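Single chain ahead, by itself, as structure tokens, in the form predicted alone.
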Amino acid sequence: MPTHDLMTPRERLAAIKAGRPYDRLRCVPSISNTTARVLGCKVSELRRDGETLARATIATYRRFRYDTVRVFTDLYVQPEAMGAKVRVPLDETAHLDAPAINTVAEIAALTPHNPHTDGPLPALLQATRLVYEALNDEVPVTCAVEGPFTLAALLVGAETISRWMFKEPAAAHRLLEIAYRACSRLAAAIIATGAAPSLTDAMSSSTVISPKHFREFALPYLKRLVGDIRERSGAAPGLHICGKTAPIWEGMVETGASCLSIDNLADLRAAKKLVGDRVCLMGNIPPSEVLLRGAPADVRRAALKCIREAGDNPGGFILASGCSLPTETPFANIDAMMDAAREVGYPVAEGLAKITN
């Protein structure tokens, strides 16, 4: 088995849309605060320092040699820089304390953040520009932004937004019309670092709401966000919904986004024969139950599973963790995640065959 790659990210994506052979398939761990980890640092560190978020982010790129680099941290930073009060512990995940806004009454009074000037945001810029600069020849760079119902939903509350939807629409639409403008300004100002932006919609899942409520408040906002990226960038996002996905999927495809990330609760090989035709998927290693407790063998048959549901997609797969990796997973489980791509190589089906466990 290679015990290290034969191309760069950049020459194998240059490959594979070329349609020339390629080393392995692509493969992307989710990597958020971990990062504190490789580097030495706390988690809180990560959020308001952009040279301490870089550093950090350059030195996780640098251990594990994955495919795609994002600079993230928590979904709280974009609530935050429009009012939200988040708690920011020392060594652990920011969390959302208490929404910008309480009543329908107060949204005339809430307006998109400056991506330049509000909250953690200035320093995520920061991080991102240098972290272009300092990888964009090897790897694609790229910054986590909501989407607009992700937004919508933690500037208010899950429950505050749930009753709108039912009770309030106009509000909830009013809401949803900001959300979408600070996204898509802070989408701007990550394409101008070099970087593209990557989507993630958490609170548009199944899981949280229905697929009635997905098309009438999520996906018009989507739809608009990712036409906003291609117009300025010239290419489209991926997005990553969390939870359970498969009654979105056509949704998710029409929002124009150019990969779909599904988590662990969805099925790859019914993505595959719905959509796969149509979009790149992503997916989907258990990020807690496997790499985060499992063992480095865990990992390798999960990351085989996933190669053997999904490695032939006709529009094109990553192996990835489903969602975000807990900041304790274990640096030999990351290891073991690119260890099964760089066993399975390429030709996909060849190297399959090849394994017999």
Contents of the next structure:
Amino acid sequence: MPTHDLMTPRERLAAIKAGRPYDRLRCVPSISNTTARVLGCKVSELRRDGETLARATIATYRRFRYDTVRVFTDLYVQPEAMGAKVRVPLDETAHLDAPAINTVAEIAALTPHNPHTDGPLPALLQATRLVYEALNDEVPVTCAVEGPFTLAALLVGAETISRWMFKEPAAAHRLLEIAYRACSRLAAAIIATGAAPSLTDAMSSSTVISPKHFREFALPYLKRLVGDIRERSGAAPGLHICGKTAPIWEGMVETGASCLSIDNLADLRAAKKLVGDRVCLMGNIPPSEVLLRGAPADVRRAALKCIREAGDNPGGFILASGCSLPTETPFANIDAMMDAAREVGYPVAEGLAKITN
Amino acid sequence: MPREKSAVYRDLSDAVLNLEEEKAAATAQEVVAAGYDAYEAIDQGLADGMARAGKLFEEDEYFVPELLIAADAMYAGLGVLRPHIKIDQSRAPGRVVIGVIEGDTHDIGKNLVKIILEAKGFETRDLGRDIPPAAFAQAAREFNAEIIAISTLMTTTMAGMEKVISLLKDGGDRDKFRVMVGGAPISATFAEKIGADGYAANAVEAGELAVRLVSELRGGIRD
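Switching conditions: you have the form predicted alone, so give me the form predicted together with its partner chain.
Once more the chain from above appears, this time first in line as the rest of the complex follows.
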């Protein structure tokens, strides 16, 4: 696949930060297990050994040339390292079979994982280190960490944490404290590889919990986690929350995150208006409707729409998928997304004006 | 002297709406003590409260946890009232096989839909989560279901929904069932694309959709 890019992602990022001209908007299809399709291995092999995950992640970056490389398989690596039961099908994304604990009494025996010894985390860290060593000169490398609320929900089950927020708020906070400490440890271990943690907090979404519960149970721990990351690495992480997020955009900014990645259920134009002067925005091509099931022409249309909505965001804009891509997303659609950013080029407003169809 | 029926039903409805499990159970006891009709109390009290909670959910006033706690309150009331329901077949709006498709173990959405369907009087067979397409088809035939309700939260499993429909076609009895789909990554367009009969964006809509689909099926309407 020949790339028409004139700059590497690192060069582009440096130019954007310095306010110099660049070749195109940054573009990040949030690829997860599609890396197995690029490398030609089974999805389960990515989780089993760090070298395979690294090779798949590197090969996928080289195939598409997006602007941030993320080492990621699924959200269950931390819960598994803390005792949750995870099912790993041969060639599909892993899923949670049973939570780590079920009752308030069990919280007492629950401890944060050791990322260097527990569950699939050592392999994940090994992969992150290998990817960092191979690619960091060319492109920023990140590794996903779920937010404390999402981790807590996976540790005890979404229904139980929901009930605890109403009936056992003190227990919910005890669990969240443990989850926060685990997330912070994983983030520190990622920073030690050279890479940067990137936060994803699906369960904090206003599609799931109320903005009030977000403030009480998610935000304080996210804030501490972002603070820890900034203290250790000198840089604030990006934060992705799926689903509806408009009611919590202010809160997401309050975490200290540098970049908000929002779902296609959220409106980029409204986000730009409310918080766009304070943070970079990332979004929001529909991952399943358009990127998985659409044709390249649909992807191009959706990408141009996102760029028209937020390409001029004062805090910066990264063209991205609204959420992680399904494993079977066609390569042609990922290419079409990258090509849309290339077609618009720079300056963005002039590039958009030239496109009439 | 028992209180007016309507006041008691209103309290039942409010208890569910306001997430008060104990009050729902206590008010249900009051229904039984006063000798009021249990089904009517479920319909005009508990289900009404659940519908009002669902309305707040649609309006982004309530969220998933609020609906779960409302459901806890509804179940607390149902537990008291159920043994007192007089069986009347004409009231049963239909039979539903419900489950989460293979590859996915997220079942909050499915559980909420089941609660709403039961509140509407549907007989449900809950297959659980991570269910292979063939098991949906088989259970629907065994249970003599009119509705097959399939849920998923994960984009990775959506193809399984289509498979259920193709299995019914292969079996030659596609027309005996109405298939409804839902879950975060699902849309009306997707439902149409795979040949499902309906899509609901949330649990309350799913309840209304099921009622509509059953009357369609019984009326022999096939568009």
